[in-house]
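Heads up, the chain below is alone and in the form predicted alone; it's given as structure tokens.
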Amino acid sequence: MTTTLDPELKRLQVPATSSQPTNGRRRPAQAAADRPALLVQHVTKRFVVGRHRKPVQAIRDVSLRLEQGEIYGILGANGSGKSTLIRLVSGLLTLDEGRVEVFGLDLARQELAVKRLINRVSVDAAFFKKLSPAENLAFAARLYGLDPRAAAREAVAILARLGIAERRLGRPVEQMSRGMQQKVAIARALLTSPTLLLLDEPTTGLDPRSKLEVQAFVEEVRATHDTTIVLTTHDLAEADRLCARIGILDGGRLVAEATPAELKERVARERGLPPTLESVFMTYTGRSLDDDEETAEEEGD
């Protein structure tokens, strides 16, 4: 299978070194350092939901700026929007309203280009269940123009960090469980070594042996390979964890935004509560995260 490559993409290409990722792709920095590696400008999303009904706002005059290498959290109830901004950032969903820039390139004007610079990990994987996760990952290797034996490696070390050995590889994955197919998709995300990595709530449904794993990789992909990542979660402690930065969404607002270690000293000063992150979901949101999870399972969301 043969890949053309957009023009724009093209640009930011280099002959692979011992110094870049196996694909051979420079990162984006290198072409263009003041660069953002994502800009969200005045974003806004609608949804109509009914021929005589108002549309929803699903996503309400957002902007953001993440920096190279950067690890940005977003927190949120369920219907906060969450979700829908990934969306709209990995091209998914089209804007109402506003821009968005990967590294420079504008997503509705280069669509191709930045689409290469993205990959995403959802909740809800999608698969060829009938296929195994060799065949899955192979698949995406030529998708995106990469050697296949190199590419057959890599997939089988980033499995192996990830704690799915060899000899599973060759099981259909609709026959493994919901966490492991949640692991396999997370390495077919990082096989392709995606400038941005957008991560809606990847660790959900594993337990917590496997979420630790997870995490870790989450760190060393973003130490190793200097990729900016955007993650939804959760679970407060991962946000704390990971995240350089957090942005807390409100019916599709983004209504504050700083390190978890300001968020927790302002509602602690502020508000005279617990410096956590806790205290922080429940000051921003008006919710506790146990009702946001309660919801979630009686919606079945």
Given for the second form:
Amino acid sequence: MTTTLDPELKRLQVPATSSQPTNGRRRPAQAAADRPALLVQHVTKRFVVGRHRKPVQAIRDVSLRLEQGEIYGILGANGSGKSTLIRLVSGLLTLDEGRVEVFGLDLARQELAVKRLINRVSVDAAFFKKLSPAENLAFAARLYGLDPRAAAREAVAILARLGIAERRLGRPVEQMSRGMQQKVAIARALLTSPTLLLLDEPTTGLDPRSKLEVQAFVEEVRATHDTTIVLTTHDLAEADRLCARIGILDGGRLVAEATPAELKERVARERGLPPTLESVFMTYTGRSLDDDEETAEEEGD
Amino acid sequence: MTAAVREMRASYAFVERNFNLTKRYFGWELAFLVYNVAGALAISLIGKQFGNNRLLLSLMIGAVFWNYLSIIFSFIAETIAWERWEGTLEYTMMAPVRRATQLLGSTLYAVLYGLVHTTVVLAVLVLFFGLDMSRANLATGAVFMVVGSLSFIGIGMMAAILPLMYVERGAQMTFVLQSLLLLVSGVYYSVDILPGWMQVLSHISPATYVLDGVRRGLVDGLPVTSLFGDIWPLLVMAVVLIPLGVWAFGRAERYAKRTGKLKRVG
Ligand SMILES: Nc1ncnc2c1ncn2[C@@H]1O[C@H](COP(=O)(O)OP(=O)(O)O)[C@@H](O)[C@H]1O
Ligand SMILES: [Mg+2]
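To complete the pair, please output the form predicted together with the partner chain; the form predicted alone was given just before.
Next comes the full complex, this chain leading.
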């Protein structure tokens, strides 16, 4: 099997960015130094929509390797396969081909063990809207085998850090703004101390201030918890700020992968473009972000 | 913590969550209670019109206990459709719990909810008609409710597959199944009046045995020990249907994850 990566860009190793104390949180015994936090090998996923139509190739032969403590960004136009890749790693979709390992555990064969190590925040905060954040978080705590009272105390601390007062936690989620809901969703994910955190467009649709708060928080989590994070985003500044490495998906293929600085340097050197992530995005996806937003509106269903 | 304890605790997550939802939707719960009392009353009044106390009691039992079985069935059958509507389906499916644990939790709550709801409806009807229940064997009624729920849990799990596999119309398909069970199970009439082929179906519906057992207990005052003929088919069905339900649900989950039916957007 061939990958579509340029050989020189292939697997640029970025040293794990943080090795600070983990605040006594549990770390998987399997997190041996030589095991990547996430290993995706030659993964392919097709969808058949409608009875006689050709299958959609959502992910084509993608391989990734993430070291512990790294924030890895996935950029790509709408429909390029970002969410599908996240769902494949979450076990919400089965692989057509290839394999996924989390800290050396095989997703297909050790599903429950892998599920204990990961959590995901999607673009729409998935809550029971009539229940309060406290009740939603208690449900999450019990599902993940945590003591609900200890979890509640921790949730209060996490949310305070995100600017949400304790008294807000008793009212139905539906009364909160989307920004607040997204923060509660992130707090819920952190509650389970995931060693691999999957963030699928966590800041899309947030107001600029909430966006900055969420970004600062993601940085803090990486620094203090040694969590490995996969982040998909449409916000290039966000990717630049947070990600140690960036992979670009186009039509389900990983077409580029490197540190933001290297990607920028590369388009400047090879194409004479300004050294920005906008140029990088244009170069590898063949369109600008504005084009992408227009197609999204046309597709809008 | 052993695996079994962890799974038990995780299944309590679903009980607690559903209880919280009932509290939040309390106004709606009251409305649902009124709806069920009114429905059961309307049917029982047919017996009153004919001045036939036995008919009244028989119709009342049909209405109230069919109601109970429907609650169990629909609670379980709709868990998937409901979570999809709330948008939490993927979150719940990602959690490190076995599917049997999740189904057990939803089921436990459905049974508790159904028992409370049905007791209230029954009490209101008994008071309304001023019925003398001194001859009734309440223990028999209770045993049939509990044993009967087991097979309905199995059927409910299999029905829950439909919304998993058919994103748009799956929930409606469970209603069809429910109304077919109503038709063949002798809820308001004796199954003897059905055409032969329907009578065959009535034998494989657990509701037939539940209603027969409850009527003999509450109307004729018979103890459970003399109703073994209604109990053993229910036990057999429970032993077959529950594992079958868990298995089929697992298959449907794999299908949904292969074809992308859990969720598409986002
Ligand atoms: N559950 C699904 N069923 C059918 N097609 C899907 C499903 N999920 C994604 N797709 C298709 O796969 C492609 C990639 O989608 P997605 O991963 O959602 O992209 P992105 O998150 O980058 O916008 C799109 O063509 C989309 O229509
Ligand atoms: Mg997406």
